[in-house]
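The form predicted on its own is given below as one chain in structure tokens.
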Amino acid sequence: MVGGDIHVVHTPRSQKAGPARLSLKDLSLPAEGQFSVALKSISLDVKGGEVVAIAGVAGNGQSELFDAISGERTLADAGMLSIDGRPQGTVGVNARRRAGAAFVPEERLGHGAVPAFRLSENVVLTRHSSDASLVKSGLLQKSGAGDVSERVIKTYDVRMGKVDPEARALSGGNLQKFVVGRELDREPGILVVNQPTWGVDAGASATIRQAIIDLSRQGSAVLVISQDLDEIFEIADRIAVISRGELSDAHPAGELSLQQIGLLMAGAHEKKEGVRHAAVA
């Protein structure tokens, strides 16, 4: 089980971050719809042994930045989004996934878990491009998809009723773990995780936090989207605010406090009429 003590969060000291393994440069991407949001420019280095945490009000770009660099939607230019260094903009979730990124959207139930499908049959949703274990000469071996999940189930304290049940009987909380750890298994050089403990208890937020954490510190890149900053200001090494489709730099944690970054979810940093606001002080 992860973190000994699940509800306290253990932040090592980080040591010195390595090279770029996500990197965005001017990532724009049009609106998809009335109640979509366009981004803007959005550019960030997310390096190897870091956590680096994006801040802000729902609605300003968050879905639309995951969707992006999960790849769910592509972008007009490979070169907006760079894994390990390799341009990977024009191409799909599961080419990036084979790079050696993974990622967890926001809806645990429909999004990241078919409600339905068993545990088993829900790693390979995720996992069969980039997985050998789970397809051989074009065929699915189930054993593989149920060693991955029992491995899951017991690393991450998953609490079910039965063995391999289907996503929707979860609770919350348990099916957050799985979702999380499904990804965490793979010890992916690239974690994105748009808010990774919504609607979760205590425990199951510690356990997910410090997995986190430990996987950084093992030497991948993480970005977590989230809109709790007592979680941003626990795990994160640096912090941006997205604001209407637009990023801030990413500053040193302890260099902001609570006022600078209401400051910039108001749009301190958004450009206006070609011109930058004055940086936060």
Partner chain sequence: MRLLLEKRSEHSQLMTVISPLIAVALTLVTGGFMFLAMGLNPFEALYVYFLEPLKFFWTFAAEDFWPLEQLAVKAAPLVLIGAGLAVAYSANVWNIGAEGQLTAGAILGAVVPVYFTDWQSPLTLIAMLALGAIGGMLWAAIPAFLKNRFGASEILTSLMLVYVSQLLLDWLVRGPWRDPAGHNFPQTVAFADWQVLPVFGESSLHLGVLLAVIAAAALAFMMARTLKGFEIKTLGVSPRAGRFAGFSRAGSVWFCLLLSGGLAGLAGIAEVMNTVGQLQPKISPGYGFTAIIVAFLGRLNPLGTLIAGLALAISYLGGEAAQVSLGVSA
The other form holds:
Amino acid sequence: MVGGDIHVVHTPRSQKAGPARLSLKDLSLPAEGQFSVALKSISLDVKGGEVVAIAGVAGNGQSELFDAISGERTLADAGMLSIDGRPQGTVGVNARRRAGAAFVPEERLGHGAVPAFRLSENVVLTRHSSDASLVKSGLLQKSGAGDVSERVIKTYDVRMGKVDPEARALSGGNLQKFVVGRELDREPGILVVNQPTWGVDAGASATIRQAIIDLSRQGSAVLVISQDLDEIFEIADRIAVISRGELSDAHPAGELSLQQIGLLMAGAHEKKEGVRHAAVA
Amino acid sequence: MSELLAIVLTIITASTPLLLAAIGELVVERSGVLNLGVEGMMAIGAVCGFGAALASGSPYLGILAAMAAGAALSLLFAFLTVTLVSNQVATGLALTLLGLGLSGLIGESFVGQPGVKLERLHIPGLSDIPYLGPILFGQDLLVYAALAITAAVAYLLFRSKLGLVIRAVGDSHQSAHALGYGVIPVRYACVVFGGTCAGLAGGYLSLAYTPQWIENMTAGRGWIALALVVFGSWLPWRVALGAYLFGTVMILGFAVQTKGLGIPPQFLSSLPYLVTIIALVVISGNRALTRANTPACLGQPFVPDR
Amino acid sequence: MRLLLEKRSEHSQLMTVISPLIAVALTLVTGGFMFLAMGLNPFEALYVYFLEPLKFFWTFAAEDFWPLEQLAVKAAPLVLIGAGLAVAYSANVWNIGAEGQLTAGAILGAVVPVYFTDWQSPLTLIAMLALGAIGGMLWAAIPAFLKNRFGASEILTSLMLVYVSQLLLDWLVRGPWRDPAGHNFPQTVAFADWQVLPVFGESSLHLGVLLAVIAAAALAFMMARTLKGFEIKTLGVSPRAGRFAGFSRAGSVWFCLLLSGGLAGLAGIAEVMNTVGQLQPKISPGYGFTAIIVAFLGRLNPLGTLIAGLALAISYLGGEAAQVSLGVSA
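Mind giving me the form predicted in complex with its partner chain, seeing as the form predicted on its own was just shown?
Below: every chain and molecule of the assembly, starting with the one above.
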């Protein structure tokens, strides 16, 4: 049973992590406009069976990193991003989905879901290219979308007032369960989630975190970008910190203290000219 | 040389309605509202101004009527887009079609009637200075009014608190609302100001530029004014410069036509439209320029309780 | 912790119905005041404008004349263009230069009668229709390219091109394409009877009417049932979500402009073939602009444009009636 009354998240420690399923190698991306952050030479491996979390203060390049990984902004060099060993940096979001990846952005309404679309239509939004039961030779299969939507609603306990409502009619927590559940339902090999439980009630948070951990324990690689340190310590096996577009090394969660994370958030790992700051831990 | 003088004088009268309409729309867009109804408001202003001047015999009453008509139409637009939060693009297009249709209907009996002309000023002595006199001191009142409005808008937008509020509303209506500024009243005021200017621009066409009423006499000037706001990257003096450049292009086309150089007149007539497209391309292609000045909330609906 | 206040209510069905009614009512009131200000009786004027056309309808029906035929012929270009615009507007692609694309289509389609005057083949009509559609697409491709390459507003560029196309047409019919045997009138040769669309039986209903119905139905199907329609709707209501779904904004700009431009071009050549019969300086009573109203009145639903197109066609018929009965130019 998922999402009971007692919100305890069970985290069986992963015994052995598999090979790297999502690899970032020297990923760089220029800033887009004056309020955007440039990504500088980011490297990270996420292995099958583990949850890696990226901590950081908001506005340090998290959404840019999400866009770069999801393929909403493509990269200059294919090798900057590999999925299951295959370079995918220059292809778009749907090709990366077909390669086995799934993405959940920070904004639910207007990014992860279209507010005016019904839930079944929002299923088509992210799964039209990877799920043959939704689109056949260019034609929408409404029954297929309805089936997926029903399954997600049932499995992740999405509560709502009427059958197949518009996305904007759901509460934040229920819509987040739907948006995360829509991707988990594909059983993706790689899952990237930006702020999985931001602005979500405690019950829904527990459901979502448990589902993310369960996915990783089945052998998927999970990357979580979050500002919520409690959440990170609850679910992450390894933690890296982003500040001003640079990413620190990822450290096992048990070896990092809050103080060390605080130092990294302040930019201790950033490469500055002349001075090389001492690495933490 | 008197021919050159005549050309310069015509350029000024051709540029003035463009400037009036564009400076009004600039204020509207600075407050975050996109009103595509400029052409319609100009047409209504032209026909109402013509009619009122004809009935009263006074071009100045005509001007007032033109302003009132433009303002009335823009008030309708403000109610639909600001209060009822309808789509600004769609409503603006509808306003243009409504204004053009209504002006044709109202002006049915005016076709072919001689109008009342807004005379040029004549200041004894000053206006008689060769060349400079007629250009600097011998224009009609609205030529100076257009430049005065430009100066006032430039001052108010960038040097006064009122201007700061308008720009705040246009750049981030949520923040402006959170700070306690009335987004809705500010937008209403700006839209009506824009409508008044557009009506005035229309009135200028039927009272000063060609004192008569012809259906569709605005001939796309309202759209060119909209393009001028982009061309001037939302800065008043650049918009004024743009208006005068466009007026020059329009009139030089006519001037070349009278020389009979064998260039098809249709090509010369299409020059203002082609130049508009080229100007839009050049300015829009310059992302740094447009991004710095485009009101961030332009065209976006504002619902206060969200 | 950031507070999120999210609107829970769904789009109210009531407001969807009421808001256009409010708009119409306000339009009538404003119009009435304008007439009043001009010293005219507003009720009389509104009566002439809106009710006279219906009276005309009855008069002709009583004389055993079948006005629905005329209505359908007038509605055809409005529906053909309006259905395309409805799709474009759904994607937030604001093509308002359909009148120009109509003109460009008429010009390119008329290449056949002007240069291949004697070419008589079953392919003649197909070539003319195809050229008409291509002409409209080419004209619409200009704003599409300028939008995608330079970010220039398609609203303004497409509108400016209306004036350019009309001046181009004016130049052609007064200059290189003028009928040498036409007594110096600004017009091309009259189209021969094999350069005219077939009509149904004895009526004036031509193939263009059928094309309009087919286009509206096909586009309605596309919007409701295909991934392409889903893509267009998504990019229209939520561009960010559209990008997340992997849909291309630039692609939709191209698709929508070429589609609506092509249909406008088709309407243009059909109108020239069967209603005008040759190229003249003025070939359309503003169908491309009226179709904008048709698209909105049809609630941006291609099938809705069928009804809206018929409704607005009445106003054209009414205008002709007023011209005849009152001797005024409408």
